[in-house]
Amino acid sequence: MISGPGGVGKGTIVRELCERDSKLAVSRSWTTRKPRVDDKDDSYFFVNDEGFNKHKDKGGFIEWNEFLGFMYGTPMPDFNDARDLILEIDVSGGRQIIEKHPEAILIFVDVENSELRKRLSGRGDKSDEIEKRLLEAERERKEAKEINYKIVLNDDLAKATEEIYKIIRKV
């Protein structure tokens, strides 16, 4: 699992990992938020509240939670797929997964707050949303330490991607 504050580069790192290694696949999460300008076409399944809740009520998510007023959920994996699945989820979701699958690898990608602020602003987040995300980042950092995430600083994309790849392949 790859977690970390919004804007740290999780999606970019995950795409790099999957391009590097065909034995890796990323789970595409569902969300009720609207697409942002920087979202890739395959970033999320964007659904309304009703669609999300129907899927959730049918047991369609391995984990789900609410974040800044929107719902996010990871669909149940296809256990017939032989690839190793990367979940790009929030730390609370990571806690749900590790309780069910203690063998899961937890990786927390982070950057300094000043860099995080710059990245969030650069992708078009409004200043009030940036402040909420920075507060949430502090909460996530604390929770990640509590449940023993491996911390990777993404101040250099190639270096961070390589470090994560080594963690994943070491197991």
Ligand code: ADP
Given for the second form:
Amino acid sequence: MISGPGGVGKGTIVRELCERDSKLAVSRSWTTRKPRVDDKDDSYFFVNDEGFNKHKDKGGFIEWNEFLGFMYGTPMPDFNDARDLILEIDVSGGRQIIEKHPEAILIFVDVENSELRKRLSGRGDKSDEIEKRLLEAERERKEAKEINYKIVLNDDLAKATEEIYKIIRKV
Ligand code: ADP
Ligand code: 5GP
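Having looked at the form predicted on its own, could you now put up the form predicted together with adenosine-5'-diphosphate?
The complete assembly is shown below, putting the previous chain first.
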């Protein structure tokens, strides 16, 4: 599981990890939030509340959570897939997964708030949105420590990606 504040670089790191190792795959979450300009075509399945709730009610998510007013959920994985699945989810989702799958690896990517602010504003977030995300980041940092997330600082992309690869592959 890769968690961390919005804009910290999770998506960028996960894409690099999957390019580097073909035995890694990333789960594509469902969300009710609207697409942002920086979203890639395959960032999410974008659905409305009704679509999300229908899937939730039939047990289609292994975990789900509400984050800043929108729903996010991980579709039930194909456990026959031989690849190792990376979930890019929030800490509350991480908590739900570790309860069901204690063997899962929890990684929290972080960077100092001043840099986070720059990255969020660089991707076009409005200032009230940035403040909400920074507050959420504080809350998640505390929760991540409580459940033994490994903390990785993404001040340098290549270094952070390498560190996470080593944790995942235990090398
Ligand atoms: P997240 O998935 O955590 O919301 P993204 O992967 O979309 O974050 O990254 C947010 C922005 O920060 C992108 O513009 C990305 O290129 C940039 N970024 C990621 N890592 C670094 C880094 N180490 N240094 C500078 N910019 C970075
Ligand atoms: P964003 O809006 O920046 O794409 O995502 C907001 C937060 O929701 C991030 O912390 C992201 O990791 C998390 N998130 C994305 N997909 C899921 C998911 O399927 N489940 C949960 N619990 N969180 C998710």
